[in-house]
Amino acid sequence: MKTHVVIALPDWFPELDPTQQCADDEAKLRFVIGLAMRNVEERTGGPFGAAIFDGDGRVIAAGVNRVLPETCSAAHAELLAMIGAQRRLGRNRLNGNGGRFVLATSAQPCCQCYGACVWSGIDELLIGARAEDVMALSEFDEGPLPADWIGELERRGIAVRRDILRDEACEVFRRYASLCGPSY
């Protein structure tokens, strides 16, 4: 039995600019909708892009979907950019020792992406697409969430806001939709 386990992003992900900063939360929702076109054009996995931001609005670490490539239902855009964050700053809380810290995702966390924003110590959530979107304009299961789902976070101090770039962010799965045809 291997005793590690690597998820690798693909060969086009950017280093990221650790000086770089996005001023506002459509920049965020641009950075991460630009990621997952990218990972759709590019053949290297699902229609999905996430970042963690610093509350100076610096990437902390970012993330595609994976899934297929990786051969792995784990390997989600929002879960790769919570592990990176968690990884470079040395903590598996990443608002444990302070500071302020948002995840920007190009679409409505599913329910597995939901259930790691509650513990991962961010404060604050960005989203692109809505889970009936990416339900419409594809064949991806969302799975269940709470009924209120985000008083449920916002109960845990994770402010939510949605529908950034929404029509951007949708076009994603357009696009996704073209060029893979109607089974995934």
Given for the second form:
Protein chains: 2
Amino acid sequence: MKTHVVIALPDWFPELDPTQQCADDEAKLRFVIGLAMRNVEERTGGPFGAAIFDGDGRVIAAGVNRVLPETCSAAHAELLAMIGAQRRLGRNRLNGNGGRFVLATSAQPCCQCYGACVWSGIDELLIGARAEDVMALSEFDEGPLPADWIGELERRGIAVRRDILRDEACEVFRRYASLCGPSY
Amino acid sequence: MKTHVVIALPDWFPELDPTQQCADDEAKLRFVIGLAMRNVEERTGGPFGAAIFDGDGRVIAAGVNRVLPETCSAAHAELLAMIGAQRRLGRNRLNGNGGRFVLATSAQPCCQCYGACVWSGIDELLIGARAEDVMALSEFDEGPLPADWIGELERRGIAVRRDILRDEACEVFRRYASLCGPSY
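Let me have the form predicted in complex with a further copy of the same chain next, following on from the form predicted alone.
Everything in the complex follows now, all chains and molecules, and the chain you saw is the first one.
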């Protein structure tokens, strides 16, 4: 059998509505925090959600953490959103045609997804919970990043905005801990 | 349609031989450099190959760069090898059962695959070409890494060894440039 990779999203995952727009940063974060919380409530993966939006605020693709259900340490929300968007648009660099693309994520990307952002063709990264929130509220670790991780992205044309709906984003981790206990 | 990710390896990709052993570091690098060179010759992706080996030197899974053919900026050799091995063994951390696992890669991992290594459950990272070789011989960029990227891995239990068959590994990039020209 030829080796290949297949990663599925959970059964409850919403069909994307092409008419729905998340015009501002808060609307984008509300959408991905909602995905993260639903993933926790349904027990279909870790407490993380992410989505790619185009310049008009339309969702191109979205993802949630699927590490345990898919037996795949790489199946993070951000990576699934980026790959889904690239497939949908038929470009391995989302902004390769001059368009503008935003990745919104419920929590600061880990070291893997941080690196994946660099190649994905996004112009903007919107973050809910900070790394220190994630580590204070859960046993998840962000892994090793460059000391000036924001500056490294900005020098590559990716603007970073943090603390968008930070309290709501933190609530996902509290709910995860209350459902799954301290030693999930 | 439910969003999901499917990434295929090229048609020529070898069936893994469960009796074959790559006992030492050079044998492991020879195997992955061979995959990288074949990927170049067949024009089925970028000049990179990688594989996961168990403690006896048996190949668990392997990958080559598939970014352009699969329209997926994340489809790097190392990521495909790690995911393939996790699926095959049924564990999202390869060494979660106490076994010992090695990732051999024809060139230093980029910022994405560097981060992915941290979560994959490998104990050792074997590298052929250095980042400076890749950048001197091609237009590929490794992206932003922590200043002490080797130390960060070693503190997390991942030993790093470099410059294994470095000349042969560099040859893959020379061949890629001669086939694809300076502005691929």
